[in-house]
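Only one chain is given next, in structure tokens, and it is the form predicted on its own.
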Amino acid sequence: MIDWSRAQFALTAMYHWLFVPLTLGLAVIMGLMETLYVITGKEFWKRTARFWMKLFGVNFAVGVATGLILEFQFGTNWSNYSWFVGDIFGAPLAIEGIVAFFMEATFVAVMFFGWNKVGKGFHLASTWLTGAGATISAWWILVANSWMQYPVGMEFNPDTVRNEMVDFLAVAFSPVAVNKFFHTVISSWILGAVFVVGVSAWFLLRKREHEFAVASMKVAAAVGLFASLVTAMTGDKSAYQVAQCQPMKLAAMEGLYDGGTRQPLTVVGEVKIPVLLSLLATRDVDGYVPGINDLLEGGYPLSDGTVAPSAADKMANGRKAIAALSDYREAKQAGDEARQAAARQVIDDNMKHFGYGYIDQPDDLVPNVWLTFWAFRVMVGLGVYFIAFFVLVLFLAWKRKLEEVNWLHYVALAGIPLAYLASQAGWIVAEVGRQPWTIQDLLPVSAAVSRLETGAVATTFFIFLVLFTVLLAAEVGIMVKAIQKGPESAD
């Protein structure tokens, strides 16, 4: 039942993420094109912006449908999780719906239907505000996700058996949330840029709309190169944060079982870069990076001068907290304040390892190393590839040879599925790498899941699989027809 619940949520999340990055990426590119129209007054840029806006609209609509289902699954499939931290997790999702979603839903209507009804300036503002709404929406969703990976700003209430928010700013602006936002959103610009370059290359292969295709490729490649470089920088920061907050995830990303100082970074196989992993993870070439076995066995030095506890020690502490919680509730019912206070102290002392009390054996703390290891390499490898790709496109544009290099057009088309693969791989690293935790160190998936019949979850898995596949096929079909039709006149 747990596996089916995880599979259903993963299915929904991965389908939803097929639509979100293209929405975020196209929003920036079409906004820049309309800005050029307003500045220059050339109808060419209006026509260009409207073409990409049409593809944005189709993608946006389908993304909304999958996103709504995803949010409801927190209540249907993960009700224990929703009960345990709903007071915290629900806040950013509520703000996302009330502020960001309504903002983009309002201005997207002006953007699509207001071309001949509002002034140029107001329409341009509506285009940018639609993209801003989608980006703000991503901010609050990523705040919620980051809190699951780095829980801060809360306090456990043994009377309600819930974690309650005590510092909204700590939740909303945690360093993990801020970095994850920039890394995720700006990497989405890469996908949008690759998509625009690839579709434009198709027009060049068909010897159609040369001016439109070349101009679109120039704008998209400039956005893509900027986004690729920023994503690389935020990726470095993300790796450092993972090393500090989720060392088991880092060990899985590197396939590192036995750690130590001056650790090399594994490129692939036996190809390693000396001391680079220690430098990236600790900002010190002599820094100690624990491996999977070290994390399970404990005993290695921590940055604060203490020694890391073993997985068995953490599990024992977690069980102390769970037992003390039961004792606290019994004492409260009996009116024994002294016993209640003593139990509360035990809970507070061991709360940071609370979730370990639900772990059956230490090996359960190890995520899928093979999948995490290779997903990380796919993400990083393709990220480096796209930097080189955008540099080449911009170089050929500067040399005025974009139309002549036919092989590049095929490469550009092939880049579209590669961009989606890199984007999905990033989320696989983030989510598979943190297993078995729903909330890092506080709640494993085994304790977060709803009490449902396995058959019911399995049945709805296949219903969603069919539904999402039909939606995806419909979206691709509509977008292909729109692309084949090409940009229409601005009138």
Contents of the next structure:
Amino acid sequence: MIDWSRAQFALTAMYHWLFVPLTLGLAVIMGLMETLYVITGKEFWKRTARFWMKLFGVNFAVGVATGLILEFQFGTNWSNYSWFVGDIFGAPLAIEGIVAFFMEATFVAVMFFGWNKVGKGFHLASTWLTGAGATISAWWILVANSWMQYPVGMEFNPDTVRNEMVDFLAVAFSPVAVNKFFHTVISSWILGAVFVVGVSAWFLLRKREHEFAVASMKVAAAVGLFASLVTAMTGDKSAYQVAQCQPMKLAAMEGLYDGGTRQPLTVVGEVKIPVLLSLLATRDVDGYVPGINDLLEGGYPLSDGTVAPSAADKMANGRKAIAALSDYREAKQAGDEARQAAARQVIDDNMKHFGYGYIDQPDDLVPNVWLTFWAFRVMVGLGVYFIAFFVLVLFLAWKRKLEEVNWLHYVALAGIPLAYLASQAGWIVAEVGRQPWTIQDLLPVSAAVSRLETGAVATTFFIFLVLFTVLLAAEVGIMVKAIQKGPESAD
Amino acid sequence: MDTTYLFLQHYWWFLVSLLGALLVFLLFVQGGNSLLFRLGRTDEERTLLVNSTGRKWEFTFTTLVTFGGAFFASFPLFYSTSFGGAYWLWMIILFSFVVQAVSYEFQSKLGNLLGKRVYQGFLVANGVLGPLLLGMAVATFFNGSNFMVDKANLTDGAMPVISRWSNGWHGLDAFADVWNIVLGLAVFFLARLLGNLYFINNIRHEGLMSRCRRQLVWDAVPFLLFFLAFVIRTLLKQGFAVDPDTQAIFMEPFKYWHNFLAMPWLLVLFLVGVAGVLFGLGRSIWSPAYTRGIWFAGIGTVLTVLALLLCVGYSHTAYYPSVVDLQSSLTLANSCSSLFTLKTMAYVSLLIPFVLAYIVYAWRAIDRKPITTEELKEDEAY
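Pass me the form predicted together with the partner chain as well; I've looked at the form predicted on its own already.
Every chain and every other molecule in the complex is listed next, the one we just looked at coming first.
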């Protein structure tokens, strides 16, 4: 049942993430194009912007549809989680609705249906506000996700049996959230840019719409290069944060079983770059990076000077906390304040390992290393490739040779699936790599689920699988037809 | 209990109820869709109908999502107990909204795989199931559900789940109580009336408009029957009361009637709301040139639903009762977020008037011209 629930969440999240990055990326590109229209007054830019908006609309609808399921799935499939941390986790979701979704929903209607009903300025503002709404919504959902990976700003309350928020700003602006936002949203611009460059290249291959295609490529490649560079920088920061907060995820990303000081970074196989992993993970060439075995066995030095506990120690601490919670509740019912205070002390002392109390054996703490390792390489490899790709496109644009270099058009077209692959790989690293935790160290997936029958969750899994696959096929079908039709004739 | 905390619990119940009330009003999109093939005889007429609600569906959808988010943030135990327990009921509601979300955009596009008829069929399916099942879900607030909540379960290493449903039907058991179905049908027919009134206000097309007005009568009669039956029965039945001192739940005869008497302003709100719906409806039926019925019926709907939801939450009432284990019932106090979270979110809620203001502004900008066949040809359309 736990696995089906995980599979269902993964399925929904992955499908959702097929649509969202294109929405975020296209929003910027078509916003820039419409801005050019308003500044220059050239109908050409309006026509160009409208073409990409049409594709945006098709994609947006499926993104919205898959997002609905994701939000409610916290309740339907992870009900224990929803109570245990709902006091903190619910807030960003509510803010997302109030602040971001209404902005998106309101202005997307103006953007599509308002061309002849509102002024140029209002329309342009609506286009940007639609993108802003999508981006702000990404902020809040990434705040929520980051909190699960790096829980801060809360305290456990044994009376209500849940974690309660004590510092909103620590949650909303945690360094992990800030970095994750820029890494995720700006990497989405890469996908949007690759998409626009790829589709434009198709027009060039077909010898159609030259002016439109070249102009689109230039705008998109500029956005793409900027986004690729920022993504590389935030990616480095992200890996550093993972090393500090989720060392097991880092070990899985590197396939590192036995760590130590002066660790090399594995490229693939035996190709390694000396001391780079220590430098990236600890900002020190002599830094100690624990491997999977070190993390399970403990005994290595931590950055604060203490010695790391073993997994067995943490599991014992977690069990102590859980037993003390039970004791606390019994003492409270019996009105025994002294016993209650003693139990409370045990809970507080062991709370940081609370979730380990639900873990059966140390091996359960290791995520799928193969998948995390390779997803990380795919993401980083493609990220580097896209920097080179956009530099090349911009160089050829500068040399005014974009239309002539035929092979580049094929490369650009092939880039579209690669961008999706990189984007999905990023989420696989983040989410597979943090297993078994729904909330790092506090609640494993096994204690977060709803109490449902396996058959019920398996059934909904397959319904989602069929439904989303059909919707994806329909979306791709509509996109292909719309692209073949091309921008509206300039009448 | 701290009075600020009490106030914030009531404040958040008000906001959640307001979102719920706005959601029921916005179900005019679904109600309108359920009439797609009944009102629209030709492809052209159906295109007009689809484009009329099609410019508003995102508000309904967003309100549903925000309703869920706000409920999660303010009353997380409801979120975890109801969504995790009444699994099938919520899943069917969600499925119907998922297929609706893509159908507007996809239905008339080339390459859409399934064809126009199927997507329009999705709109109708959501138009029927959405209001019916949401209405039934709300009815369980008055009639109770089958769940148990035990926070001590968290210390059970083998099965640490706090809330569980007491049968394998997971929400489909709501069908076992006929009064849930009665409210579901009332909401369904209300949504159709509202959709119809919205068409009358928003579209200009001779044949279609006269058909819309005739259809009003067909939906008004069952709506009134089901709605009145549910309200009268609810006022007369036992309700789920909370002892303010011990927080114990007990059955109190005429509980909801007592709540209205204890809060006369709520009774006024309710009666004004019902009067608004009846006026908007009646005038649209009797005077063929009148197009503003949606204003009265819409505002009336918001007030009526708001009054009903406040009645089930305020005045020491368990708003999400359990019939299998009375003491597991959810009250504002035992299911809400911490004082800190409610307070923080109360600051966020100050943004709501700004959000409403830009929605109204943008809505009016789009609806300035009524929808006609000519307008669809010269502008962007589904």
